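One chain comes next, on its own, written as structure tokens: the form predicted alone.
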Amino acid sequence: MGSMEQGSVSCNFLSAKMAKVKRVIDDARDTQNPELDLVDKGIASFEEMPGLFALANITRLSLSHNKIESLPPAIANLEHLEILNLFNNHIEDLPTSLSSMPNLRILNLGMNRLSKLPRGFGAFPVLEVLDLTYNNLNERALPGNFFMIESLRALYLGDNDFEFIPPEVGMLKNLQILVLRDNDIILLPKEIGDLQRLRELHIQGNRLLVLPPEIGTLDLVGSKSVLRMENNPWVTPIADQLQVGVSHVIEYIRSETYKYLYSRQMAAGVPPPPPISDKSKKISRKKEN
């Protein structure tokens, strides 16, 4: 097949794909449907979704499993949007306008290619669930106001590149779920103990030797609570208690014996163990040829 023919075939394929997408958008407009589902449609850009930003009344937009690389500032025009799902795309950059969306409650940006977040990202007025799982984020990627999203109830930062969690995490007073699994975290801040509503803490698969004793003040062993902490190079007393059960760990870190051990460990400045896994092969790092 000649290159001109190939070009016309791919052009026809693109126009057929866009026609399908346009039909979904037109249908939503005609029926005043507030929920728009464009999952797994091969979409690479918002330009392939003509008329989307004219749908002023939509409250839910699902664009997961596409190939979108960037999010235009005009996304903020959808001011009634409550749920935005962009899971599993190729997004590298976000517009600063995103955090001004007045009704956005749930934002899923998991499995993208984010290595930084825009300035002012913490300005979301009503955001409750933020999923940033499986990106390339670390503590240097977070803007200064990141932990000022007071409405946040669930924060998912698993499968990123964090070595430290900033102490400002303690400002998220309404947080109930904090997922930090499978990073490179060396030390948790004592301010996690300020999160008195926290019921789920996932810290498995990191480089943690000790836990701040303040975590012992949280209700992480009730029937509705979850504490996952396996696959860390814990100091022997914590590792021993963990073999018996998580509730025994919490009981132990509340003890004076442990508080003494913890202060000794901090004063000694024990070097952290090496990273557990090579993350250069992560899907979030891959570039399309």
Given for the second form:
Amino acid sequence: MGSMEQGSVSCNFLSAKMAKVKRVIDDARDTQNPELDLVDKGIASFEEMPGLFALANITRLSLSHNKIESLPPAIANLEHLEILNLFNNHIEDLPTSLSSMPNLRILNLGMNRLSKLPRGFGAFPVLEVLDLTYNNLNERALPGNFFMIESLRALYLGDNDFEFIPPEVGMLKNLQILVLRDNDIILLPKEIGDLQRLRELHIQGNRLLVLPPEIGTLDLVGSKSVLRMENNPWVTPIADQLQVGVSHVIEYIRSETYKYLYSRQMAAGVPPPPPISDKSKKISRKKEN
Amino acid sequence: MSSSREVRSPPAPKMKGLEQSFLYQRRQMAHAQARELAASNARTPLHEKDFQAEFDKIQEIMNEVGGVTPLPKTPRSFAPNLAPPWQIRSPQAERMRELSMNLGASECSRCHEGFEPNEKVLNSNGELWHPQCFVCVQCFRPFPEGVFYEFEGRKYCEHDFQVLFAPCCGKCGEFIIGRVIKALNANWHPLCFRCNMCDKELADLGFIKNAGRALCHECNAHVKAAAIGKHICYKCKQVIEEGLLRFRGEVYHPYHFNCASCSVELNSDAREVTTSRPGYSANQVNELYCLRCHDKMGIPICGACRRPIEERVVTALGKQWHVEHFVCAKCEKPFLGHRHYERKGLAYCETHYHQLFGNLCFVCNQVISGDVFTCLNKAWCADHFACALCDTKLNQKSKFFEFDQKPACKKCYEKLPIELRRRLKRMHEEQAKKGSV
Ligand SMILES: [Zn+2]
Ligand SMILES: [Zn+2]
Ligand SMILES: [Zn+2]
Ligand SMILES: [Zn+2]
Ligand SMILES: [Zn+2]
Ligand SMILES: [Zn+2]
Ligand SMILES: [Zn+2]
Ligand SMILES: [Zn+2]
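Next up, the form predicted together with the partner chain, please; the one we just looked at was the form predicted alone.
Full complex below, order starting with the chain above.
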């Protein structure tokens, strides 16, 4: 008896929730509003948003703070979509079709449960900002063409599980912002020095001992630049310079002394320190049940 | 089996080093040949005089070993570089019988000792063996599952046969387990057998032997056409006999296109016109016009050098330009299709636009004309200053938090997991401390 009552209660609740969502979608259709906000509506699946894919003209879809588990391939039918925000959902898989969206410029997949990206993910034609903060990604989870998104201005990979950053990162010629905060990164590739437009580099909270001297060629300490590098087990000379400020670090890694130290360090193959942070409690981890 | 007599052990086997094995030497030779072939291919110049292509066939052999498939199995033929002189025997095909009859003058094929009465004897293809003598010549262990491989009168267990004689890839030199591609007198992993020019995998596409190299059909056609001074159409992949059309860096038969103005089928006199929109790199528009329509538009004169433009025309800033003369007003580097930004009738590269005028909106990446929000090392136009996590609009009065140098509204920030908020807070405090030093 009791369980039946409970069932009917949640059923009513579901239909009320869906009615609300439906109203938002109907409104958008009637008013021709190209921007759709469905933030924090308890949505668990795209089936709870009937009529969404008929809104062929929307340019922004914000679905943050829901419980969406997967993205249907039909998402690519929203041809005019420029901004897709899925921050804080339960997404584990992405459809391949996502990368074919012809106008998608900003994609936020932060705080989901992604452990891999689909094959061909790097095929986005005009993507400028990609946010993958706080997922379960590492270097093995990236498809081969990941760094071919030439139009990319900003790449957010903070709070993931990377130990290495592939040298192909140097192919992102338009990159201005690279966030690698709080991963397990042991070594940065010298190709980061190829990112001549980089103005923001966040590498704090990793397992870095040294920086490739090539980073010294970037403009990371001007008034329009950001360099965050605290919470790494830096070798003493870098740690000492960091005490006085990041501009001193950059000046130091440009010196011949440092280049020598760096080559020695590389030749010696000093083992990296073990990971410090326990990440098992992250909400991006798959829930057991 | 039932007898409990002492078993005399066979004469102590003499273990020869692997490098003394005749087979090993032959394999090393074949290997060296494959390497030499690969090296000579690498040396072959592209404009090889002898462009006559031979069709060559890919032969494939599935090479299933390594205990993937359970019994019953019949060992398959391997595919080494040489004609296979070995035999492979399976106990299933040819059950070995245990003979307990009186064998008189018979002797063991290995140790050449006789057999005691009632002693267990193995018969394999007419040869008799003490069970303890019927072992792999390499590792001296019995044959797992009874499967052995015979070569030049010697028997090997599957593992050692694999190590000694499995084919080696002509490119990477590693053993090939699984699918073997036999081509150009060598063996290849399917992933290692690629077009010598474009690196495409050839295992399933087939290939053409061209001057000792393997080429895909497309590259071969290109090489052939280049040798007679012709091009291949990017669209239909056929040779362009006469009159080609260049469009977006590729060459085509002109008849694949129509004039953007009058729709007439184009010939090789057609002209490519590029219109460059400020701020975009992906939205450059290239169009083709027939000569008549192009002339009606007037022979374009370059806005920089004042000379007529014969080849590609760039339209921007209300003028037309030679591709190489449409340059940044500050550094004078040509944009060559890269995005440019306009201000007061001049075009700038992104770097110099930034340097001189600042302020592209982080969201729309366009020059901000009205109100500007600047914080977190970025700028936003009034329409686009919003929470990065939920897209809720922010204004001067909104309280927001910094998250990786992006704005997060209070509601969103409070939804972040506590452990993350704690880390962000600690980071901020450290940053603030450093700022005050
Ligand atoms: Zn053996
Ligand atoms: Zn190979
Ligand atoms: Zn090819
Ligand atoms: Zn053609
Ligand atoms: Zn000119
Ligand atoms: Zn410039
Ligand atoms: Zn804007
Ligand atoms: Zn928000």
